[in-house]
Amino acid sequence: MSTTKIINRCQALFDDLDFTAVGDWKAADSTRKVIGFMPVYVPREIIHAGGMLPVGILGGGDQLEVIHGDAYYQSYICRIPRSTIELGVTGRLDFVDGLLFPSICDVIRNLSGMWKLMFPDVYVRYFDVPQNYDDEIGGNYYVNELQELRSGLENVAGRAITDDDIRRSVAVYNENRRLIRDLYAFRVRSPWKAPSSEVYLLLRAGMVLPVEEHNQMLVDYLAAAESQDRAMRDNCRIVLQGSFCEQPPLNLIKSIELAGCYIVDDDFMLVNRWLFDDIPLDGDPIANLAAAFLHGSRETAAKYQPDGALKGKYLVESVRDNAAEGVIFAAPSFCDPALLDRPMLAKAMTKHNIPYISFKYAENSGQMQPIREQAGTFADSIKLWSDA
């Protein structure tokens, strides 16, 4: 199968803010379930060892006209949930059985509680994680908080939601994680041959397919893309950070990389890339789950740092490991996770010297020629003077 076919599925697939790919899953049988989420993370493998499909709800995009949404919040905040609220009022999310709303800003707790009163029939939780990782306290927590989701899980299921149900699902992630590592490896090996923004678009498949069908998907992509011809450009190279919410349009991802960048990693659709490496499929599931949160999950403005000092760490550590040239910060106006975040990153590129630039957007910005114009200047710069 080609690139271009595989593409073009997840074009699809991302166009349609009717979920109609998850609407016929569902319809096939009676007895089946669907439980969305909003961004960066939360436990797939618990709703999919339920039989039912998580579905990643990340808001309307550039496509969608809000109206009603804007009714419900004020226009001081991010644009993600007046248009999740336009979703759910103009009927586009009534496939959804329950929605998880995780621990990643004051916005989203806010949401989950509108989506109580809106949608009294729909399971709703608002998915909390620990702020301390040690594995009596933190951890025991999160024991606690999944146990609790698994038993709300199994009450929109029907039934049990056992300890195998649980590791065929988290095997079934690991195959995913893996792909997906190996998806960006590849395009840090070869980003002319995956583009950012098809690279993109098949995460984005990954949150409307059954598991199953998005790791097949990823393996014909994977082995259409090696074997395709594509010119290679002088491009600099780049990792993109501040985008672990509200989602860019895939227009921005285009803009940067017309404009001389290969974005070679980024915090898109953290959900997908939340772990860093498999799960183990001996033990307690449950434990190996919060385990994995604990100690091998990666740093992100939506998740509590303990230490401080760290703070860019990790960054720095992607842009060397990526032989990245260059840091743009990219976040969504008013998401206070990530700018309270940037100056520090920002401080820490300053000592390492990684240059970088910063903008903002909206899921729903159509003016991309500033951004190109902005991104093309710092990749010149960076061919011209930089030593990084």
Contents of the next structure:
Amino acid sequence: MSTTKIINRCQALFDDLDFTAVGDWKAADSTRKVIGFMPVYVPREIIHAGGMLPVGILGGGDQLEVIHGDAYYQSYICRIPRSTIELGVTGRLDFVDGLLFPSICDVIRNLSGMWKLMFPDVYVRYFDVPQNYDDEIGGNYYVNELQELRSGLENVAGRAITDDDIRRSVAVYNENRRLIRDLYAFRVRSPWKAPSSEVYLLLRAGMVLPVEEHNQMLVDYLAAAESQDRAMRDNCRIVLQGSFCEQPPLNLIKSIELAGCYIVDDDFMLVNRWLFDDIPLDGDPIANLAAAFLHGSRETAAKYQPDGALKGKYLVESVRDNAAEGVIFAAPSFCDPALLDRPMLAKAMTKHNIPYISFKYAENSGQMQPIREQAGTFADSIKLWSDA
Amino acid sequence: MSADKTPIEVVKEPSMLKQKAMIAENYRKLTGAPETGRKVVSTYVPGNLNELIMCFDMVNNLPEINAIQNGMRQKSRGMIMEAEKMGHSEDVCTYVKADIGMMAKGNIAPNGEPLPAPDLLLLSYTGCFTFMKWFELLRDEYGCETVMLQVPYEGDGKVTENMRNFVVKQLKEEVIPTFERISGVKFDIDRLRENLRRSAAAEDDLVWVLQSAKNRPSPIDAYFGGVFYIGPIFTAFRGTDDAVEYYRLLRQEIEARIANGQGPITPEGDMGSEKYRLVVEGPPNWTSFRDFWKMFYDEGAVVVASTYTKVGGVYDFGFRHDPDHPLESLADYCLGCYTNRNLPQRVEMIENYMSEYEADGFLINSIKSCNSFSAGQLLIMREIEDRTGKPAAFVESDLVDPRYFSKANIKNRLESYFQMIDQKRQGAAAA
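Since the one above is the form predicted alone, can you give the form predicted together with the partner chain too?
Let's see the whole complex now, leading with the same chain.
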């Protein structure tokens, strides 16, 4: 299968604001249930173990006309909650039997309560995670939270979710994470063969497809991309940082690439790469999920870094490990976590002599010319004046 | 015009003088710490563990209070702009930027003396995501030790055993040992019990004062006046004899106002006749606090209940600090703070206030800086209108950024709102 064919399929899924693929999946069996989740991380394994489909709800992008959603928010609040409400009140999320709101910021947190008020028949859970990474303290708390989540999902599924169910799902998601690690590694090696706009669409497809189907799609894409001959450009290599919640318009990613930057690492849809390593298949699966979160998960603005000396280290390492030449901080307007974190990360970049630029976007930003100019100038400056 | 320029002689009651002296004394302790050797801890108002801090003889510094002080003294604008020049986004919380800008400008306390760097940052992560980033930023500036107390959010509208146990465990195994190490003082749980006993006594009187607004006329303004009433209990004084004495004095003053049939005291004396009884959601604006308040009392509008006065602890539904269950009680206090409650709980609380305090309307002052409060407020407004049938209104401002306080705009909206309440009354009378 060609990359074009695969990406066309991903693009169609991305463009479909009615989630037809999810509706079709659900319609195939009257007992099927769908659990939506918002950024940045939920343990999809438990949803999958209950025979349900986890679906990423990532806002409405730049193609959704937000009419109702704006009536729920002041002008100084980001776009993703208002387009999510738009999706809800226009019936586009009627297929959702439950919706999880991870602990990421006050806006998403409060949206969980709004959903309870507006959609009382939907299972709604604010999914809290520990900011304390001690097994006996934050770990115990998180294990119990996971058990509560499991219990709530059992009610939705109408059946028990056993440890063996979870182990089987962990195996499937381990495979998904491995393939996505492979995809990212491939892009690092040959970014001209895996443009970030394609990588992004592949990740988005994973937000709505059953994981088994997504795994096959990733296998097919990697094989096709490897064998495809594409022209290598004289681009600089950058890490894109700050886009972990409200999504950038696809055109923004394309614009950065067209401006002369290969994106070699990013924080898109971190749920795919939240856990670094495979989760063990033996032992207590809930304890394993908790341990993976505590000791083997990514750093992002929504997580507390207990050691001030390590603040920003992950981004410095990403630049080094991926042979990047600079960082583009691209955060949504009014995104508290990303924008509050940025000065500390920028300081770490300065300390390590890593060039960076910053800009803001909204999911419905339409004007890309300033982004192209800024990214193009950044790329030129790296090419012309970088020490490397 | 000339009348506006005449300096207003502010009426000072004994409780006001008492509070002023308490605040001055705390700033004296803070700025004098380098000489006295007292250790300083910085922490936040919601989830403020003052009783515990006192067990280690440490002095409590609250960055939000510094920002408020700077806002009311018209100093926050320059501080915020300083922080923005340093790279902090115009989109984020102005308390944070006022704090960072204050540091950049020498960290001068309201008494004119420099505040020392804290020995410890107690990150009480309660009801506000920004707190976590704020203390990471402060740690980056000060380079001092930080201890985190994560308080889980009441996503399902209740406190579970898991949540309570998590907080207690953090207190036992991380917060208290850190305090012991930094202060050199061994933890004494009986000392904590005594502090909590004093807290509960003060809380009884505070609740009595807040609930006095059920009277007609209300003897207090529970928002603009309320921010002064909550001052000691939300900050560095809960658990002290001073706080007990402050609330005893305040209660006596309010009892006298009720006996005399008086309304609230304002910066310009007694308010006069009560025309509108309101419930208000959201923090006040601090940079134009007097102007904002005047828009209400000039129209005879009194706030009979507010949610902001619950941000540092919700006491009027029965919770008290409990010396018999000291750590569990601290956990329940943190878990129950207003912005740690989910939106359905907040709506229920406001609906209760509307009914219990016989309010004529509901007003939201939506704060640009504070997503913890603000995200969802337009839905809260709809819910309250639907459930009570009372008119609601919405104004926008900011905490300490004067660039976001539009006096004429807010005044126009409020005047229209009061007319709407009048029309609603006339309609009800005609029916």
